[in-house]
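Single chain ahead, written as structure tokens, the form predicted on its own.
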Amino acid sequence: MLPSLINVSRRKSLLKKLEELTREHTAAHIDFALVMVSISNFRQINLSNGFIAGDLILEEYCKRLQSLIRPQDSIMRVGSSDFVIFIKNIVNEGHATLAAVKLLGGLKEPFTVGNKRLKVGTNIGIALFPDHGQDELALLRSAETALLESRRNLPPYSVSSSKYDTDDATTWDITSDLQKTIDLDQLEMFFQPQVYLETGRVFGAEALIRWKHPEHGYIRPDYFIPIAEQSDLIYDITNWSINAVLWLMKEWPEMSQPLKVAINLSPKMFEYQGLVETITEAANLFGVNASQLTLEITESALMRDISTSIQCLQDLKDEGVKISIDDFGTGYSSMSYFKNIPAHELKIDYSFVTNLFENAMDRHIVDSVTKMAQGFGLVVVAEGVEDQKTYDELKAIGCDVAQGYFIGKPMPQGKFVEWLQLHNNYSKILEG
């Protein structure tokens, strides 16, 4: 099962609420959506500011929910900063997230304790009955992997999916198996090579992690990182990668300059105060310069607390950390905070890249962000290059490095190390 959102002493009341909501709008043919809605920055602002402030803006916010729905709905506290809002006579899906929407704009505000102003984060996860789930376990079962969906989007909303419904992995508590494979050091690490177009030598690489489960195969990091992020273990996953990729790049070969790994950082990270020592200290241990680091964040998780993911990213930047803004152009892209992000990289997205030939629109979005790119002095990387064609495109386009299936999928270690000797040779032989 779903690792839990609800604190257990309350469970047994929520499921009975909604045994009684499903009995009741099956007898009447109607519908209602079951919206789990999170505070994201709890725990870090009772770190931050201590529990009594803590317990007044819960409080407060108790008192905001309650005033932004309608009198025919309820809500009930599940967890310590957890809540769930019955919405009854629900039209469709639109009208679920139109009362998401509401209540992500009233509860945007910042909360006033003391002198102090403090932003709180919000994410919600939907679920609608009879469509997400026709008993009370299945449909909060999607309830909550929609809440842990809807961190990784932009407003912080999700509304689930049938391809989470399905899986297998909801079936069995990947929570304390992630916490074994962690501990076993079990994960494993693939990197996916990137090269400049314009002379096709090799740049460096992504780092992608993979977690083999023995019973369930491979299961995607798009289904297993938001669970990881929710429960924490998202710290150790990061450290692991941190110490895991750096190990492994003392074993490859030596190249005519040194090389760069990108690894994911999740947007939790931002929340942990000892980011920039743990990394600039795992540099240290492993002896590998950390401007061969590249730290790749998602524009839209910059947006969660701009403020703060700016200062961090500083603070890694005057390490000699590299930054790399990924998935440019499917967020909100804003040039008022853009100036501001102290990266050396942007990654265009593949949804752009793939379509350079079909759709006029899209190249032209790839040819203006390269050029904005590079006159803010930043590297230009295009993911998705899948063929000889898209590659020479890009290289005219005047992007500088390539990242795809065209060049080489992604790899375990010792498929990797072979993929850099054999081009480190190709090139030495057409230098002559």
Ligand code: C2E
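In this text, rigid core is short for the largest set of C-alphas that superpose within 1.5 Å between two forms. Residue numbers count along the first chain shown, from 1. Here the structure is a predicted model, which means the values were calculated and not measured. What changes on going to the form predicted together with this ligand:
Relative to the superposed core, K322 shifts its CA atom by less than 2 Å between these two forms. In a rigid-core overlay of the protein, D135 has its C-alpha displaced by at least 2 Å between these two forms. Fitting the two forms on the rigid core leaves the C-alpha of E19 displaced by at least 2 angstroms between these two forms.
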Second form
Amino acid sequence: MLPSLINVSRRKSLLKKLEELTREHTAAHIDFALVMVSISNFRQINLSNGFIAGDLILEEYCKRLQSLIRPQDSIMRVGSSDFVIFIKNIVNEGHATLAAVKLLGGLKEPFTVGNKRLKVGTNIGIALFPDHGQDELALLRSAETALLESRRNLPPYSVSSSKYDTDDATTWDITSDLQKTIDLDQLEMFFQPQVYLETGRVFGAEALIRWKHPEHGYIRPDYFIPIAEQSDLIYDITNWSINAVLWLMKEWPEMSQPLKVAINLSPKMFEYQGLVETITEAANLFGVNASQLTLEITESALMRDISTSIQCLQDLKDEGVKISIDDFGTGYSSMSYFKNIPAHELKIDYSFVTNLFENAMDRHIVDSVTKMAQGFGLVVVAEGVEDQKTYDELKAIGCDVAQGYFIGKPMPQGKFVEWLQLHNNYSKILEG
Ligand code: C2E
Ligand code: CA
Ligand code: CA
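Switch from the form predicted on its own to the form predicted together with this ligand and print that structure.
What follows is the whole complex; the chain from before opens it.
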């Protein structure tokens, strides 16, 4: 949850005003924009010029803001140097952007205090109703997030994007729907095959969770997993995933060597003391050898609390469970991974694999990471292999394993079992 930028009593009146506006506008189906305006250097202005100068500037700033808006729009002061503007009858995002540019342009000119001309910095965050929040709380959250985001932009404004729309209302709905889906055992586990590049034989599969919502259709895991991580639901999901995978893999046809199955592990799971026992007990219960299980962990997950994660990974390794570093190359990839982390496998992120032919640097990265990781005894898996050309190139580089649409898309259990049977027969024919 974001810390609010707004002071408590003013937040109450702001929410009240927003509640009225959202109610009024829902009925009339007219959009409006919630524009948060914040002075970025107010503290410095006060410290360097004194509080009297600060107050004078605030007064001038308010007047100027007022002169920049239309008569039908309104302003509210919500913090020591924060304001909210309600812009009515906004047609689209472009309209809101225009408003932001106009405000920034008007506030750019220095302010005169006594004989000094002082520059005041402004940041703007915009959320549109109803696109970025269907109620007052959700809308305010989106505007506050956009305001924080604007600090990274030039010019310093940001319009809330759907990316940030994990607003309270949405989160609440999804969370309760997800809880129901888990209780009713309606999540699904898909499997995406992985093959040895050298021989084409099956290496194993990555388990990828699927949620088919009765109204909204398939919901992407990279959308609902982060929401589940905000509550304890992630524990239920992980527990479900482990049991589902172990249960389903018992039905797979026998192959020439036991297949590996990789489960994605949310970073939050490292905070759970019973993780190692949960996994090993489930493997025992289903009669699966722990060495067939791989846990995929992203770099950022490891970085959260490196010493706890390393201890946890070491305990898992001691139990025979394998560890894979997922999305390698997207975070603060560091050589120390190879030295300090008890991993068995490294997955090169698909962004490098996709650009193998377009970008010489990416090819160089794939080549050198492969060699370095193999030097440390890690199995290297390339993800996102979408065509024969890429497959052949990765084979030439010396990568160990490939995963991607070219080999097979993530499939439900029935399709995956068929795929395994076909692939097994095909490998036998090839080997004569
Ligand atoms: P990821 O671990 O990087 O998973 C690989 C994603 O790439 C999958 O998306 C997969 O469908 C997609 N993919 C595979 N081959 C190709 C290809 O050739 N081209 C392209 N463009 N994409 C390919 P998916 O299934 O939507 O999963 C997205 C992310 O959600 C995963 O990224 C993982 O971080 C997370 N996730 C999925 N299942 C689980 C789960 O059971 N638990 C947890 N904690 N996270 C999960
Ligand atoms: Ca993964
Ligand atoms: Ca990945």
